[in-house]
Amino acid sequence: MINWIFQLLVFPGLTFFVWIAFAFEWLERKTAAKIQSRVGPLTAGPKGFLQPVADYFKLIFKEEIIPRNSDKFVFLFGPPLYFSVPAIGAAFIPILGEKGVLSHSYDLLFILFIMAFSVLMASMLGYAAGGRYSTISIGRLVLQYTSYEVPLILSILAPALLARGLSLSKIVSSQISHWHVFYAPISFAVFLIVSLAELEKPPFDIPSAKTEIVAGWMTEFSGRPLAYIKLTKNLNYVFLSSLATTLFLGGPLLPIDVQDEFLKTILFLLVFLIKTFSVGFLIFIIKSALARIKIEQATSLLWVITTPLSFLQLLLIVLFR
């Protein structure tokens, strides 16, 4: 029991994913700076590696300003609940083998549920803030979510069909010899596109367009609640990248057999990190290279292009697999 709690909260669970989230933020900021001919984080830690950690604790100790017209209970206690969504989802991701810390025969359905719940929590936080920018942002967020939800489900359904199961462990074990990305490249591309929409990153940063609505639904937040929200967004980066690794890139597995258990664990961890950071880096490149599009362009792209492509991929899998 103690060992299971340690795995859930420390390694390879919550604490491990939080540190990867800080590393993701540093890599994102460095990648964007390189593309835009800037320096990026430089001061805290070697090459500014600890700057995300310093920024987080700076927010933790800042004053919390509560808007007069806000729902104070949701405003203060909603961000920790919002943080729990990717934190729980990360526990299902296989890191040191075919199974995660939490595992179930239908855990893929739970993953879809918590991704939808994440958008619900963001909407509740935006409305609880009571600001005009937050209200505009939530309207855009809900419209964008209803546009990418269908292609998201269809892109995740492709590896489930290939593995003939709704369990992440079964999906991972079915990729020992061949990754699903080779059989479902369209679904992999669609998953990356909808991940940008889920993360509210360019070109789908419409709900948080800084030049239009300040910081979107996060505008009214400060101090500790804002720290929770920003950490949650970074953790979502890691969660979606690791989910792509699990569904399409074989998770931590390699087509080799290692007898020594300790060596096998280290190998699984290194393979998982390399694949996850590779997917994350690909998302950073796409996000840094593209400009924001209009909400009607986003809905048109997600409904008219990605949804038919996802259906086409499923049809190809049914016909030829």
The other form holds:
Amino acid sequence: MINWIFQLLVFPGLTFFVWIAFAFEWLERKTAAKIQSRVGPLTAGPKGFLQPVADYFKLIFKEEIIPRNSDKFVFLFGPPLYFSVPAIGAAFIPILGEKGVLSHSYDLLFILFIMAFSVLMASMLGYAAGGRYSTISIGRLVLQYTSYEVPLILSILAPALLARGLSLSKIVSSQISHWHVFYAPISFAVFLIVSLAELEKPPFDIPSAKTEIVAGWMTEFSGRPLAYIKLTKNLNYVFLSSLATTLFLGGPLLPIDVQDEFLKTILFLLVFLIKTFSVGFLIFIIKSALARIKIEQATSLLWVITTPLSFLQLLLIVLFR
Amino acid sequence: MVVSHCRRRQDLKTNIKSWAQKNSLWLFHVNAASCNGCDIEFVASLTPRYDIERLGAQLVPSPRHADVLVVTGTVNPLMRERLKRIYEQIPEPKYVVALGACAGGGGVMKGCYNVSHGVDKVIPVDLFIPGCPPRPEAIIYGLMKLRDKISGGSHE
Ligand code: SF4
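Could the form predicted together with the partner chain be shown next, to go alongside the form predicted alone?
Next comes the full complex, and the chain you just saw is listed first.
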């Protein structure tokens, strides 16, 4: 029991994922800076590695301003709840073996539920803040969500079809010799596009468009709630890239058989980290290279292009399997 | 013994706080009737050649996220109330930087009928960066001074 709680909260659970989330933000800012031929964060820690930590602590020590017309309860307690959504999702990701810390035989469905719930939490927070910009932003967020949910589910269905199972451990264990990305490349591409939409990053940063609606639904938040929201956004990054690793890139598994338990754990961890960071890096590059598109363009891109493509991929799998 | 222990913990907390604050200054920029010269130089200090993100500074879109209010231009009566309101919207601890000669004390508009002769007539100012407009180097130097002020000591 104590072992299980340790796994859930420290390693490879919550604390581990929070540190990866910090590392992801550092990598994101560095990549964006390199692409714009800047330097990026440099003074906080070695090579600016502690920059996200400094940001986080600064926000923790800042004053919290609660707007007069906001829903105070949701405004204060919503952000930790919002944080818990990807934190629970991360516990399902297999890191040190075929099984995650929490795992059961239909956990893929639960992960889909978690991704929908995260959008619901965001809209709840935006409405609780009660500003005009937040309300506009939530309208856009929900519109975007309705357009990307179908391609998201269809693209996740491809590896499930290939593995003939709805559990992450089955999907991972079916990829020991061949990764699903080679059999379902279109689904992998669609999944990457949809993750950009889920993360509200360019070209889909319509709900938090800086030059149009201030900071989107986060406009009214300050201090600790903002720190939670920022951390959750980074954790979502990690969650989606590790999900892509699990579904398409074979998770932590190695084709060779290692006898020593300890060595095996270290190797699994290394493989998982390398794959996750590569997927994250791919997303950062796409994100930094593109500009924002209009909401109707985003909707038509997601409905008209990605949805039929993911259907086509499913059809190909069913025909040639 | 207990007292010294407590003080050490207090010290640790203040150290972490000042380290975090000085390494993560999020800027919010207000153009209070400036001629746009200062604004262009301020934006230039974010671009590849100068890149104040090295110091952890970042331009944020909402005053609720900001730590530093950067004001350019001579504050005319129309902007006075708006500037005060934006200042109130920034959570504590907050710092105000008056950028340029106009923001410092009127600059070329000195003696005109509808200017404030300095941001410090309207809101408290922590740092003045002179120049018409100040060069990005001056802005970076000013930011370093602000960091020193936060950590409570000299940088040299
Ligand atoms: S200080 Fe000079 S450059 Fe800056 S706003 Fe005033 S006149 Fe323009």
